[in-house]
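Single chain ahead, by itself, as structure tokens, in the form predicted alone.
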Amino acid sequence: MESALEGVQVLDLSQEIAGPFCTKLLADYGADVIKVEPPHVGDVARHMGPFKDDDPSPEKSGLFLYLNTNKRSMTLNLETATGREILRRLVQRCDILVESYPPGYLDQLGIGYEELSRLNPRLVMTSITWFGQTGPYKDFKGTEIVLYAMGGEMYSTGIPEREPIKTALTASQFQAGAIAALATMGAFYLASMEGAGQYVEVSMMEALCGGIDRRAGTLIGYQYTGEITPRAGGMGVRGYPAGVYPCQDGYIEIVGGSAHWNRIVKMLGEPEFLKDPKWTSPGAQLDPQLYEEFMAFFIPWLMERTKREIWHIAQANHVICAPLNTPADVYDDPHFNARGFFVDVTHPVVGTFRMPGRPFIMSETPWQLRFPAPLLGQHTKEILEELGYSQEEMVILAQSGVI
């Protein structure tokens, strides 16, 4: 069975996380996608953690590993005047280019979008940038904390006595990888209709303004109302219990508050106190004393209780409620596992190990798991050898640095 996008031709110039993720989901859906690495150190990712036995190896992070299964990986020096006569040779075969230099810097070395459109006019290239190609802050470096300061919803997280926090890792480079990849193919099928390509470009921070973690929201709500989404601690904007709370293996989350308040009573096995009309007056769930007597009998029921069992009588009655589960929880969940969502990849250096697969099911063309990611510039013998390039060619191109 072919998959879905099988003989589109990409190539990868990205790193880290946000355009390696893109081109993951083309690579595993069947694209073949060469990711072009720089001789010797590679891909950032290959630096970040965690790493396979704590030893941090380029090729043992586990960051790595995922990003980039599918792929094929050359080495290839865009430094040089050889590297990029290259690298212009392997896009007049490709359809798509993806890649997160800083702005410019491509253009300063004679291969930008304007360039390489001349050679292949079908192409679509896409770039990923921390703040876009134009702007104030087109030139800023940026990491995960700066997008969640700056354009994030971390104004608004945390306790009110206390400054301001970052939630998540780094979903919001994640977020900005899958909209690249959605932009991408809506202008790679363009380019298949009509023949000519074009340049899409992706702002990892307006890719955080415009969705994850609520920052859509808080903005609009700002502007219909003026005010800022204040941080919340406590009883919480929605009342109690609402949030995170501890219990016996673990902690659970739940929504409760007014508009849940019969079936928290219900839950908790309607104990006579609960059933005061006190509990439902106005004002009720903003009054502190209140809040104290509850969570007096509240966290003693938790504490008796695991996580599991907690959920499953939420669910029994209606209570919208979470467990929140260790990485072992996740891998051993009964679900996941009924549904083959994970998959066992064996790699020539890290061995055997489990990892998240398919993020969608397509039944058609589903998605493969073709081969682990790559050893660094694992494929770059195979590369050459397509574009023409001699045994004797290629030795030279590897005493000269270009390889």
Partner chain sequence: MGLPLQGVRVVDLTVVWAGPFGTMLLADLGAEVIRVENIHVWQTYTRGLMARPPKEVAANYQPWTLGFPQREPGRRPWNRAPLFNAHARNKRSCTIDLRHPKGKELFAKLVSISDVVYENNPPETMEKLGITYDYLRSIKPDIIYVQVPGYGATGAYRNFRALGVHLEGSVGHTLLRTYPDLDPSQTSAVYTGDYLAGAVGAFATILALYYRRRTGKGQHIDLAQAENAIAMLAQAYMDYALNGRIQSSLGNRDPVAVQGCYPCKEEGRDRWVVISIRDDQEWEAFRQALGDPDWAKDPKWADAISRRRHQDELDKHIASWTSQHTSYEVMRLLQAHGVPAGAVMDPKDCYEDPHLKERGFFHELYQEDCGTHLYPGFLWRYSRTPLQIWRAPVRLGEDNEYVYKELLGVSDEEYKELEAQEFLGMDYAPEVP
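The form predicted together with its partner chain is what I want next, because the block you gave corresponds to the form predicted alone; please supply it.
A lone chain is what you will see next.
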């Protein structure tokens, strides 16, 4: 079957997480993505963990292996005039260029959007930075926590007695990467019709600030009420049950008291005491005494059951609920396995492993793992050959530190 982006050429100058996730989405659906990496060191994500066997080799980073499936890698030193010339040749034949250098860096090298779009007017060029190309913070340094603090909903995440807390790992950079992929595809879709590309600017801070993970809501809520959403446990939907509760073998998250009380009652086997009309009187969900009375029954009920059992009983009654799982639980879960979510990969250095697969299924143009993440510079020769360089010339390029 044909891939959705068959024949689309992408030049990927990005590093770390957001840019590579953007180009992974393109590569996994069929685009030919050439990852241009600095010689010797490569993408910084090669130096970020976790590593296979805790060996911090640039070919053993689990993060890198996840982010760079289906891409080809070439090394190229953009700080040499020859390296830039090779880049210009690559740009002439590509549809999309994605980069994540600090604002102004590529312009200084004479390979900014203005120059490159002159070489290729169809070019869609996407720049991903922490804070954007303009504005007082454009040169600020970013990290995941800085991004989430400034762009995301960190201040209201956590409990009031403690410091605000970030989301896990590098979730925000993945979100920004997905936005970059969408923005890039939008511009490419138009360019492929009109023959004219454009510059796509992604400020990760803004990608978060306009996002649905509560930030847009708190911003609008503040406009409407003048109130700042406090840092509070639970779901922001008051009542009971609503939140995370312990059970026999871990924790479950459950909600529904304030919206679907009758379903909760059914789930609990319709015990006599819950038949009292006081439970459905207005304000019952905000009554602390009723809360105590409910919990005195509910917690022991949970402690007699496993997180899986509770999940299934809840779902049978259309109660919104989920277990707090670990990745191990998900790897073993029959649902995700029946859907064929995980894929087996064989990598020349790391060997065979099972990794999370497609983000979505397309009936006509499926996701495919054509090949694993590339070794550093694995395809340099192949790509230079495509550009018409001879073997002798490649030796010169290597000797002069260009590749």
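Positions refer to the first chain, counted from 1. Here, rigid core means the biggest group of C-alpha atoms that superpose within 1.5 Å across both forms. All figures in this text were calculated on a predicted structure; none of them were measured in a lab.
Once both forms are fitted on their rigid core, the CA atom of V244 lies 2 Å or more apart between these two forms.
Superposition of the core reveals a Cα shift of less than 2 Å for A183 between these two forms. In the core-superposed comparison between these two forms, the C-alpha atom of A314 has shifted by at least 2 angstroms.
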